[in-house]
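A lone chain, given as structure tokens: the form predicted alone.
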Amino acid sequence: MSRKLLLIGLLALLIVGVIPVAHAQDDGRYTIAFVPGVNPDSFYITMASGVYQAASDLGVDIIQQDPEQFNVQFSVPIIEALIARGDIDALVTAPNDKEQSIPVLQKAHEAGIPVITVDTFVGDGDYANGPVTFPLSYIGSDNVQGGYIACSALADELGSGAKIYISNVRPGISTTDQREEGCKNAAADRGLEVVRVDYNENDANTAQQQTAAVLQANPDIAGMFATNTFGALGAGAAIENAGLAGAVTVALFDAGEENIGYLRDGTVSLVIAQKPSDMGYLGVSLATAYLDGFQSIPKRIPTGYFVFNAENVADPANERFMYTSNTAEPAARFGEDFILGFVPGVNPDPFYITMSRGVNAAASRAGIQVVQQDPEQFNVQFSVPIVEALIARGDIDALVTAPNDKEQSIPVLQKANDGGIPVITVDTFIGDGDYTGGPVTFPLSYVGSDNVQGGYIACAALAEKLGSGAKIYISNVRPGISTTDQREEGCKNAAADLGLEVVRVDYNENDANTAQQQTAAVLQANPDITGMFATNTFGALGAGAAIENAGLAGAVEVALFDASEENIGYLRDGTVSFVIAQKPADMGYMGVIAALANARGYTSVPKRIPTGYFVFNAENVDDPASAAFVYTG
């Protein structure tokens, strides 16, 4: 019952809710404010390198203002002044306090400035369901995991029963609170005793004094964890000054140059590197996407870790994970020397034409070249030769594609990847779509809708209209297409949960005429069918035509997937009741952004970017704000 209520509630939200699109400059050259947590700090200097690289790649301007201390007393006036300027299009910032930073960021949001938080967060960091939801995204490490990694490493070195010390900043900072929590969790799980936690107010001298005093008072402490750069610097200096290098096993958070030096000389055993440059690059990229009108911004992007130890610290390949205090000019934009291959599922198709607009909008912003090749049918017999030819060109830098089959498309995409062409799948996927833990993991990202959810939404809407016991029909494409398989699955799940009977499923091979003939035959043979779900554009077109021709508009409640102009027409004239709109332009745009980030060496591109839905009904179809979700040919 809880699942049913949750998804019906989600349906209601989707039907009535339209996300406002941010305003755009006439020339598209936005001004994005960047307010780091504090500077000078090698972590935030490194983050700034990602911020300015994204700005260079995407043609936006950055205004950076740095708090002198990691404290809301310094950051709040800066943000207030930025709001007052009146020319800031978006704000990328690392909040100094998860509660005290909320009012000023809320004020920015209410002034029409979209907010993205990097490294730190406000509320509990769950911007989808938590107490604070107005920020677009939180981009940063999983800090509980980071603390756990650090203190698990201490446990590996020291064994159960060892005593450890934690040097933290102050309570109320989201990230360092979580690192302390993660360390304590590891200590509890692994049998370590946390003797003491001190708070150094982000001051390396204070951290050094505290560490020296604790080690003197507790000579049986065998391990230590410092939760950020300044605590790490103080801890390292105290250990070094006390001549305890090697006698106390130390895990430091943040890969500043000094901390790496402590690792190299044996003062510490482990340095946990975050990826601040990734945070900065993705923060500016997502802000730009939103300002360009593309709304599928992930509410959470975890950026992961690299763990330095004595064995890997000298490897040149790992230098990119070290923080630097040196500011440098960003690399030149890619330009037309960067060639992105785009292979949609099939064309002509308003869904993929709309997706192409997103691809080309992102490519135009970045100044890169797109080579688009369209299969004539949604079939691997047509798409595989196209991808083979793109590989053979030898000049394709990335491939954005909608695979025609989740299994049969694997070999050619694997060949592309093996040939040095990163692969991003949009709309459809290969394997099971889990590119992190599934059977196929080589694609960089899968950008698309949650199609089980989409099918559930559609048939939950039918159930609300028809009631328990109603009979419905499903028009699908063919087994083996990842997205439409899942939509059928989601519809059947809703039918089982809500008491609908699925009389029949037909497969139309992506042909509207076939779908029309099948639908007409099923309705004639089963006059007690009162509901229908079509899983994609061509099935929807055929279903709509068959309903219209049979004069059954209103007698059979119909939910169609994909918001083509024809399907919206069927909704307007009463032939169908619901049209489920995906966001194909968002898929295309975000696919290009993922390719660019990867090409710059940023490793935190999400393996999954969900793009959500908009549900059209008779009440909202003519709302001008809804027009952005209609596919156009």
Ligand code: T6T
Second form
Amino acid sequence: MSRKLLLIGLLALLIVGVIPVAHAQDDGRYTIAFVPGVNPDSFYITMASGVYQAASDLGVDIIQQDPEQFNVQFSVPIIEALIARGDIDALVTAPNDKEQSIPVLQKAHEAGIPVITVDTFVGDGDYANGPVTFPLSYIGSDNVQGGYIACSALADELGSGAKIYISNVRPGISTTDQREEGCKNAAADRGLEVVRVDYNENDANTAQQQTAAVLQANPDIAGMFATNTFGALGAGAAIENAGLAGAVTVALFDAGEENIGYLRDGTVSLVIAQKPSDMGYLGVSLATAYLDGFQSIPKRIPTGYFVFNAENVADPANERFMYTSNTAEPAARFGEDFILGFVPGVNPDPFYITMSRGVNAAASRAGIQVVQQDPEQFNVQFSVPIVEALIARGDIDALVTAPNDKEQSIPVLQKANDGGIPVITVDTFIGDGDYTGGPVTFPLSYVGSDNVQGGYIACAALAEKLGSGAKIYISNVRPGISTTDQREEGCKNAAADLGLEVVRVDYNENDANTAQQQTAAVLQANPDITGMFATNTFGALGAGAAIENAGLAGAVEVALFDASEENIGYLRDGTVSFVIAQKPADMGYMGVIAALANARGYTSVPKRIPTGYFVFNAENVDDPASAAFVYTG
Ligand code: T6T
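Right, the form predicted alone is done, so what does the form predicted together with the ligand look like?
Below: every chain and molecule of the assembly, starting with the one above.
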């Protein structure tokens, strides 16, 4: 994100804040409505298996209502009726049309029913910055990519200059529109000619007739792409009936049993499997998290693909990527046999105590056991032996931890992972935090604040108060800690952008007394310093005490990271101007959700879940809606 955008975001946060929404139920047994795109359809039956698994794991109820056709004429009245019931806590749905589904979903949202879209989206699918932003999340495949994969494979097989045909559903459906776009992109890049696109209205017979007619009229068509289950079924049948297996190379979307059959018997070359059960599981899990008050829901979760071909289709290990047409009972809940190790960065620390609240909220919802072990200091000398001991127990099913050092924590976490314990890092990361393309990729996910952004927010707020040219001081912890390194970086970026001079950075080793002495000394030696930023709870405590003791409240503008009760006290009494609250409870809760989804075999857990901020200032600190963001001691 550009720095300008960050600044605009900061101002929006300061003005509007983020208010948690109260939910209808208090017993935690929420009623979540699930409205797939259409049924019967093996894609949505498979999605439902994920929906019911999550509901069973997390103890919520599902009301599923199926549109008879993939058409707003069927889905809109269903959603209207669900809203009218008055007892639906959240809606997980695959909208039938990018535009026409907006009003009814907006109505649900306005009636207090949070909406998550799975598979398909409304607007342009960018719920952060696009034209439609009210849905909590869009969980589904990257369909432009999927179409591109399909038609690149045709190009690989057929070579440049070949003619292809596309069987699509109907314009207006987000997913299949994007697959057509992706296929056309690949065609343009690879020199294929798209001779014709037909729309089959999700009807396999129509698709079959269209395909037969097109292939007969255009005997030079050498390849075709069918964009979903029904087009795929029609294409397979048409090719088979015309005896064209092998003569026309076919890529199908959706791994229903029949489509896999067409691959097995050589009628088609490629079947692209989406991950509908991941969409369902994550949709219900995130809706539940939101209703529980843990609201750092990613606006977009892409769910990935598995591409079946003649070589890998016989491998039993890949059967899990095939869709099912049978509704099955979900697997039994994990129960207390599932043991989650939780190793915070250090304790006691209100930040990690609050994180623990999130971990335990999710764990008790799922009925699993948590073994929490606290390092006495934020230091690998304390945390590494703890993790070693957890590995040695031999009964830990997943580890949620805040590593103390980007580099020095790697070996022990690698050992856990290699020993079969999936690792989720919360708050801090190892390597460079990019677990997809960075130097360290084995952790399942990194759940935490965007700390460069947080540092930027803090120092942009100082710049706004102090104006360009002001001198500021940073109290930081120790180089090597991922989060606080990034906050320093973000603050320096803001200073560079907005004309502040960073006179000095001190490192306080997570000790409030050291921070206090350093701060007092620096302010005395540099009376022209008019602003300071403390990058975490302990630096913040020291800064607050030093400013208070020196009688400098008001003379030095202070931005503190971390909303402990003491830091909020410094804001209330005017010692400091801004307190930046992270969402540690969300980190803990999401960490457990990621561990559970992974344990169920879902492979679409995001490698990065950013958890956002709440910025306290003098105006909003006494607002009851802000109270949820204060850390618990
Ligand atoms: O391919 C899926 C889905 O992704 C699309 O949105 C509509 O068609 C299916 O439902 C399969 O029939």
